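Next up is one chain by itself, shown in structure tokens, the form predicted alone.
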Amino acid sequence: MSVPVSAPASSSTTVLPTAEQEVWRYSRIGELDMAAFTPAVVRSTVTGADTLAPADSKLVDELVASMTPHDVFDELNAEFNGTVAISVPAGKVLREPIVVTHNITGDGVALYPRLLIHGGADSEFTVVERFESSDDTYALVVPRLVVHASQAARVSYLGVNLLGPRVWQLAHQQATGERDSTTLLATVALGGDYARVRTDARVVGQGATTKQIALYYADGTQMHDFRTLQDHIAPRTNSDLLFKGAVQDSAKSVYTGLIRIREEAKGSVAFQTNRNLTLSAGAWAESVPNLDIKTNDVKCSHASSVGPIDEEQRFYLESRGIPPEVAQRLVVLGFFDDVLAMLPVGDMRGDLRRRVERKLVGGAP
């Protein structure tokens, strides 16, 4: 399943993208030094693929190809990557995840881990990704993920962010759905120092969904950055997205989402909606919605927002004798809900909340 690298070379001249493109505006690219990192092998777990066959080697070259390079960072991982890739056979429904466990280690490292997912028509499972460090781990770990759902398939992803305080992770994932095939693409980011997560969803074929969620927290100086793409080729094709975030302290979070609805994809719906609390007066979050729309009969629409928690809500906790820090944690945690029912993986709802909750009173996720 995992394929390490070989002896990887220096990457301290590569040429970085700056803020002024707009696909990096309001980052914090500017800050990475690439010269401080070396990139070094990738070594991950995978359980619950037990009964599984190895990908065939014509499909992870199909899946790689399919990638569509953007920056250098997708250079980088082309050349260095440690490869896990993960192939449902047609009408195979998995009941239970697959687990694939990335644990950044080392000083200076540079991490770049590649996961292939295709399903088979008709088949039914999810893959759950989590990236693990330590606090003191000094690391930049930048990520692929590609996901292809055959004819009728239901593919879930979900990825966990857990990573220290000193970490980077610069992330892109590209997702395809077939005819009739329904794909959800889920987020939780609680780790990191600048966590950047770009996403291309794309519906190929008639009366295929592609879901997005994502619950993202945000505290110290840290920054959750996400950028995304519901991108309707085929026609009476189905998007919806939903990601919610808190940032506090000092904190940053900058969501960009653009809707494409292409000439040929008539009678398609897509939905788009972003919110954002604002916990500090130091905190800070950007959220930018945009459509694209090439024809007409279909159905759009984007919304967002930023602010403070709803002090009607507040009042009423405390008004009923809960103190205010405590009825802060329970507003934040309700603001949170709907997004955690959403996740694939049920089991994890619990340990999920309870790290945000150790992030609302400062501890580590």
Given for the second form:
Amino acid sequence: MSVPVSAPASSSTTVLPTAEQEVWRYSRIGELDMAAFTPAVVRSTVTGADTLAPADSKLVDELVASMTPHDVFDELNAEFNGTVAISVPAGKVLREPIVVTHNITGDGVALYPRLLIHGGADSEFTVVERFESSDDTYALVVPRLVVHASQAARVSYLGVNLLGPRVWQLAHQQATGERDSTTLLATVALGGDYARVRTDARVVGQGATTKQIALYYADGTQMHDFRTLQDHIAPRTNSDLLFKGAVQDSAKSVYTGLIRIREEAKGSVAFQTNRNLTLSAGAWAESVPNLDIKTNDVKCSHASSVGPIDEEQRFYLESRGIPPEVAQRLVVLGFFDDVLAMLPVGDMRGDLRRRVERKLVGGAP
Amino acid sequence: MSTLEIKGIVASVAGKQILNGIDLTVRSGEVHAVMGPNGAGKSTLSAVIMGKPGYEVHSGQVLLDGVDLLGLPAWKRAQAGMHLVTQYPSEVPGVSLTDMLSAAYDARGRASDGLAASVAAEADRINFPVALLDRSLNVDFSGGEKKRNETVQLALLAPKFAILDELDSGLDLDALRDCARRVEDLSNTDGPNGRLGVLAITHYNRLLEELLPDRVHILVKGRIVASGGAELADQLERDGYEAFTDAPAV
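Show the form predicted in complex with its partner chain, please, the one above being the form predicted alone.
Every chain and every other molecule in the complex is listed next, the one we just looked at coming first.
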């Protein structure tokens, strides 16, 4: 199922985007030195897919062709990728998640994982993609994800970033939902030095729904960077987005999101909420919600906030004899509780919650 | 037997002096009502006793069994035996009553085995819907549910003294009766810390129909201007605060 390519020569001549471009605004792209990284083979393992036939090569070609390249990183991924393709046939329901784990190792390596997910009509399944590395790994990871939910399919995806402190991630995710399908795109981002995820969720068939959720937590000098698009292309489509993050120490986060309702998407409903907790005076979070609505017949709202823990909440807990650090832990875990509850993989919730708790006391995730 | 002594408290908030020398002594099992009009300093008094940030105490002491609480943060005052029932309990998303009590027990070194059963029993006793026990604290609770929830916490944490900051605001008569009766019970029944001493801060005397005060104090412009038995609340009901507005401090 995995099709690694041989490691080619360094691509040090690449022309990178700059923070002058709106989609890279606030990013750390200016710090990236491509000459420091040499393309290498991705080591990926897949579990839970034993009952599936390998993806049809024509389908793989179609999924690849459906990707819209935006920048040089899309081109690099197209050239150097190690691909995992998962195709769940029509009508098939998988009770257990398929888990794809990328174990990132090396010193000065660039890795280009590509995950293609196709859900046949009326199929139902969950794919978890884990990015893991040791603390000393020095790497650039440029993942690409394509999710295609056919008619009435229920496809859930969870990306988990547990990367080490010397790893950069520049991810791009594209999802397409056909008529009456439901696509959940979830992200838990705890690791990495600079970790960016751009997610374009398109609802192209009448009655289709996308949900996007994220939990991110940056500490030390980490930066998490999210760009989202909820793109409504067909009538009576639905999208909902809830991104929640925390920053502490001198960490940073960026969320910019766009709801686009095209003229033909009459009767659509779209929501977007981004909430950020700043847990230290030196931490910084930016939240930029945007709407681009071309028809009147829609129900649409967005909300965003950036701020410290509510002092009234903290005092309320402390007035019950709860010490400040415990009160803070309760409030922060409580803040993330709704996102954790929505994650598609119930038995990972406890582990991810404990990893968030470890970040709260300054430990590694 | 415990004693809470408030001695000569002068305090300000946002640079404005609100309390101009408050003296009060409450003992275990006693119910004291502090009544006053809007702006008299009622909420400031409760905040200062509990140590809410943002209030500045210029002079005076708050002694719990001889130990001055003013140098302690709120959580240590709570562990020493103080409890504040707040007028507007905060919503805490993602934290349930059980989560909060479990953390509060841990912080006191109290075993929390059997906590769920104790919470359920206490909730049932005061008609707090059991379905709300695992929901986020105060989120989408009605006024009555919030105060019943506050009263469950009070009963389970079993402090030496409770400050009730306008327990009667924002709740219906049934909830008021349930909450007030529970507090009255706690003041008459020996708990782990003896009988509960109560300082009930209120604008109206409807609370005092169920929670029977041993002493009533009238707070006007940051001073106690009259103190007496339960009959003082009746006099207040008859004559209004105007009768006390120009009285000298007692």
